[in-house]
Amino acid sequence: MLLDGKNALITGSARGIGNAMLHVFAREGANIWAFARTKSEAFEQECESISKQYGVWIKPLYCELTDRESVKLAFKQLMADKQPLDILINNAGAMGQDKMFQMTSEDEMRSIFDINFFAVIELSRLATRLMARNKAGAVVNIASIAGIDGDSRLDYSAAKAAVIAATRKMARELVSVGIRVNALAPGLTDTDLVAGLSEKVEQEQLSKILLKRKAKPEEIANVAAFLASDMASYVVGQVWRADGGILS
């Protein structure tokens, strides 16, 4: 198993890309805990189920991850536990309103990029701390293609292209006490952050691309367990695009 007795934070965990995540951590041997924003008796049995399952623990944490209070609640919560952090997925995120940039304003700009830029920076700050005890971690931030072609609203594509950026930094800092940092870039995936696409914009995407299709949330989710695992122990401050085949 590529995770085996590894522990990993996996925020937006509830739903999508994330709650894939789960599932696949989990069936790779991985102890999880899985940060979502709303308490749910769904949710939590989900987690139960998938523990049992696959033999490994799975704890459920909520908070605003806007919220710095909220966030540094959490993390106590898990410090609790005096476990090693090895694994910190960064996915929680949003896509804001499908609109030009003309018609895009400040705070909705702002509230895209607190969720999608400045929480992954509150929390891998939290994160590498507890990881740089034991020199050693691994840090995924989810990040897109909008972030490097930047043919997606303007909020969301500068939001993740910050995310590119500052992954970029941050593997260069944290190397030195063992910590890798990438960022995974997927493509058009199948969840409901993308369910609100016109028809025509979902053919637009779907023509560039190789293989005709969406992604399902476990190919995304399969990336990233790999790069968090061991097995790239050899790839730091990459951005790996897991697009379906989009070429230039």
Second form
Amino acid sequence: MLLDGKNALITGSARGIGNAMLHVFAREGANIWAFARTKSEAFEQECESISKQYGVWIKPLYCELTDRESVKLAFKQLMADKQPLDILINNAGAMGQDKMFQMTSEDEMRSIFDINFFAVIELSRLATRLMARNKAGAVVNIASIAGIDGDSRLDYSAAKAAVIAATRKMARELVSVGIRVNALAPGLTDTDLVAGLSEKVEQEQLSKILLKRKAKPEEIANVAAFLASDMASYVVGQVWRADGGILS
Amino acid sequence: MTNLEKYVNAFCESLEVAEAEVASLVYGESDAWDSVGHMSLVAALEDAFDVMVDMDDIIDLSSFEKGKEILRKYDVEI
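Coords for the form predicted together with its partner chain, given the form predicted alone:
Now the complete complex, all chains and molecules, led by this one.
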């Protein structure tokens, strides 16, 4: 198993790509602190069921990632477990809006940056300090091809570009304490978030994909598991595209 | 181990410096205390005193003496 005995923190694990990661990482032998925004019986049961299926522990922890105090509280619960943290997956995010440059308000931009960028920075600071104690760890920031290629969403693509820049900065600094930092840039993926995309944007993206389909969330989760694993020990500071083949 | 011993130990282990050097250390003025050393130091202090240091205090942590003052906020007397 790729992640046997590793302990991972995954944000946004109640749905979409994060939820697929919950399954894939457990299947690969990882114990998981499953960060989610809202407590629900269904999610608790899902965690318990996956945990039993794969013989790992999964602990749901709830917090609002844009609220520093809420994040600290959840992280304190994680620290109280006195387990090493081996992997951080900064997955949670919001989609932004397909709007003209002139029509995207600063408030909308800030709101997307809060969750897609500043929350990543805050959690990475906490997590990498914990990882630094063991001189080992892997961080995978879920970026997007929109952060590389740009798209019709100014707020989203700019925030994801910022995540990519932060990934490189973190990678440079943290490699000396044994922490590898990489970003994963998914293309169009079949999740609730993408369901909110305009038909125009979706068709535009599909037309460029060689596979002519969206990614399944588990296909993205598989790449994240690889990047988080020791199999990727020589991969540092990179942005891995998982886009179904977009060549131009 | 006293709090002072734990405090000194955190500096020595995270910044890889001798005990005799720690009292004069200033962030950014020593090769050992760069940004990576700083992160390791904060991690070591958090570990030693079971606290979680706020971002503003991490930025303020600029010397051996300043660290004592900051830890006081977290009810740790050195």
